[in-house]
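This document starts with one chain, in the form predicted on its own, laid out as structure tokens.
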Amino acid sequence: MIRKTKAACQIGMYGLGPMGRSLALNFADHGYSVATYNITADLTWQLMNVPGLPSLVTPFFNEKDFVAGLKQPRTVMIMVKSGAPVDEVLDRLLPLLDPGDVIIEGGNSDFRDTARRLRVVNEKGVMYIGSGVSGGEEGARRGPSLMPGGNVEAWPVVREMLQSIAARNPKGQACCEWIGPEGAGHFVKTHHNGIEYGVMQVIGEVCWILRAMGMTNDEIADAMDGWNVRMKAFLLEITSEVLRARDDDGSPLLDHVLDVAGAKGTGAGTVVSALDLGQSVNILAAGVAARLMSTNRKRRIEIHELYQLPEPKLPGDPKEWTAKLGQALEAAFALAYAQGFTTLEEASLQYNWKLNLPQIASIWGGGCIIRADILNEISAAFVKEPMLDTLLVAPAFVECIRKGVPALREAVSAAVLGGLPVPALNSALSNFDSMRSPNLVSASVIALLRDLFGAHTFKRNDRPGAFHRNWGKV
């Protein structure tokens, strides 16, 4: 049986997938009455029989029902597949709101899709918000942290609702704050996802150098739980988590698993809007890739019987190592949180958003896939000085690489050698032996090469201009 509102809902969701469904029994949960809808039937029954389903939770199986159950203004959040879907969606709703109503896309959206999307919107004069959601179907339901951008005017509607059901950080503080105008909101997201693709990639990596050295499933997590304690990181903390995990005949679950990592494109998002902004992320580019490679399973295998190479061991004491990986891991950490942010800093700068940095670190301090104890670092040096360049420059951060460079070359080196590949703690270390190169002969060299075949010109160290060589051609 349909239920029947007493009074007209205060948020519809519109999408009922594991993550509108989370999101929707939050809200019930923090006091709020919800309109839900999904335009497939199948997920609104399931959400009927969710065990003890909240009073304040309504189900409609038509939009225009769905629409008219709101309170006006009216405020709806859309949870679907970024991309087509949310536009459909877009259509079939414009035409049942009224001027002054509130829409909240808190999908994964292209940045510059859902500045699109406000324009459209706006059109009509319903205001558009598009909000990152970190946290998986756990931290929707529990507590996520949201990124809300677009109309600033729409804000003060939704400010307590959304900052109700979000998570809280170390200080207790909600982790949702605006974000900034246009797609800011999702532009923040996406970044904290490639974060994200970096991180885990090196964590992946580390566990890889460490059961090369024989190391048991075990073993490994007990070394995570050991540098968790300073670093506090949540993916350490799952990382130990999975590596325990045991399969239905007790055996280790992750020997069972198939080398193959799946992606929904915010990673591959990340890189290329840091790439039109004129900003390397070679290390979140690299999780982004080691990814990729690993859907080439059958390309991968073909290649493995082909050359005949044997399987990497590493040689060396793992007790010995496990000291050095913490201090290696530490550093990838920083150098990886560091490119996302002169990214995000970036972006304030061309597209004048004026992102509150730190604010943003704080919002990520709770709910989030990448929380860690480094955001607190992050958030005090903006703090500190706000036009900050670098976070390489910050004293936390000089003293953290500083102590963990040696042991990230010492562990690259060894898994070069003993042929396993560690694409992200590589490019970790590339990132920084650049970053501190004040002559890059390989810049010089191919600013020459460009001379030579395309007289792009190049500039001198002696004098200022532009210069071109003749280079004796007819």
Ligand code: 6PG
Second form
Amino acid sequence: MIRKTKAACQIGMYGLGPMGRSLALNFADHGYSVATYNITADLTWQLMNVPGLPSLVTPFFNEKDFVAGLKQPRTVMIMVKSGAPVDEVLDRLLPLLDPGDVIIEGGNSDFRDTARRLRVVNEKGVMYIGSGVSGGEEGARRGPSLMPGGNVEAWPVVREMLQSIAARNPKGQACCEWIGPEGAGHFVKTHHNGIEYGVMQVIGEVCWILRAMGMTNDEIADAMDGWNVRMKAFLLEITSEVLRARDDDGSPLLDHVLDVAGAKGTGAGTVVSALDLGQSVNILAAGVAARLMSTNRKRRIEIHELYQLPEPKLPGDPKEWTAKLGQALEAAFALAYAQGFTTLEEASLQYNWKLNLPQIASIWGGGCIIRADILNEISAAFVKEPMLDTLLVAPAFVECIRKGVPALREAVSAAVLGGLPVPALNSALSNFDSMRSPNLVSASVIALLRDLFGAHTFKRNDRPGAFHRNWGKV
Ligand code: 6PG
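Please supply the coordinates for the form predicted together with the ligand, as a counterpart to the form predicted on its own shown previously.
Full complex below, order starting with the chain above.
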């Protein structure tokens, strides 16, 4: 059944995978006429056969007709796999577009790719927006958090459409605001994902600790629900859901899930781009590293058989530990979010993006994967002090971390003594212990080592200047 195009469509959706399809339906739900196209017609037909499909959705089966079906100046949203597929689509689409048209690319693209594509597209007079889209398929369908950046002159053209489909945060504000120039939108999305990786690893480790103490999945889910009354974190909410999930035979699904966690690359992108800015994101990096280590399962089994060490079993009363682990989790969350925002601050300064950090915290307050009550504190902290270089000195964070670190220390110690790997919790604790230390002896040792083998000089703590000692080696 092919619908006649009643009028030129207000937006085109190029790419009808789960995200593109959901966004197309979301736009139609909000009264926008949507032209849809997918390089293989199967997904187009799949969309057209969605029960109760809004009449505002029109399918097209070739790119020329797709572009011709759009009201001018045109707006096309591209939702395809990040990387080369985006360039391939642009190569085909650009010759069909005119000056004044707008392309919105909503995949998990690298911010440097976005900046490059923007320059190429602008040569044709077409405007380019690289937008983070967070919230998964459900978010895309019901209300994502959107992080548009690129040609700011395109923002008035698309603002109403994007804000209409976006989620609302607890204050009722649209979870979509202009992020900044070049690839700023995709950079912010990448670092949203970096925080996601770190926090998911923290959650996984807390679950493992409680399991090693003898708690059942349902009991851990109950603990998560208890903590979440205060934390209001989406990731805790869905952790409780996956812990309670049952397999076909009624047994806990989690117990049948292979211990391998995938990663499509945004976590690694976070770590590399943070290091490029001279920022340590050791908690977020621990989340990336833990996933990579999980993939090498065959080798892990071999090493297990070689060393013959017992499975981690932790002593202690799980009920008593529940309160402690809740405090430890909350402190580790705070430290992970703080690392993410410090990198955003540094990117804003070094790339001259003028990022609005309170606004970023606000548009992450709904729709996105890392939505949680802590974002209200973060937004308020940056409103109070826009150039705050670390949230570790923000009063709300000081209170949470001061209360949670003793519990975090106890939890990490118990896990380490029980042979249970807790790279993210441990990184959070070490991050705090480093950041609160007035005398990092390890750094002084490294400074002298570098001077001995590389004559890199060292500074003194009793007088200014750079010094080199004659070590008598040459
Ligand atoms: C989001 C998610 C999403 C996620 C992909 C790939 O904000 O909706 O972060 O974009 O990145 O589902 O997940 P991994 O990065 O874990 O592979």
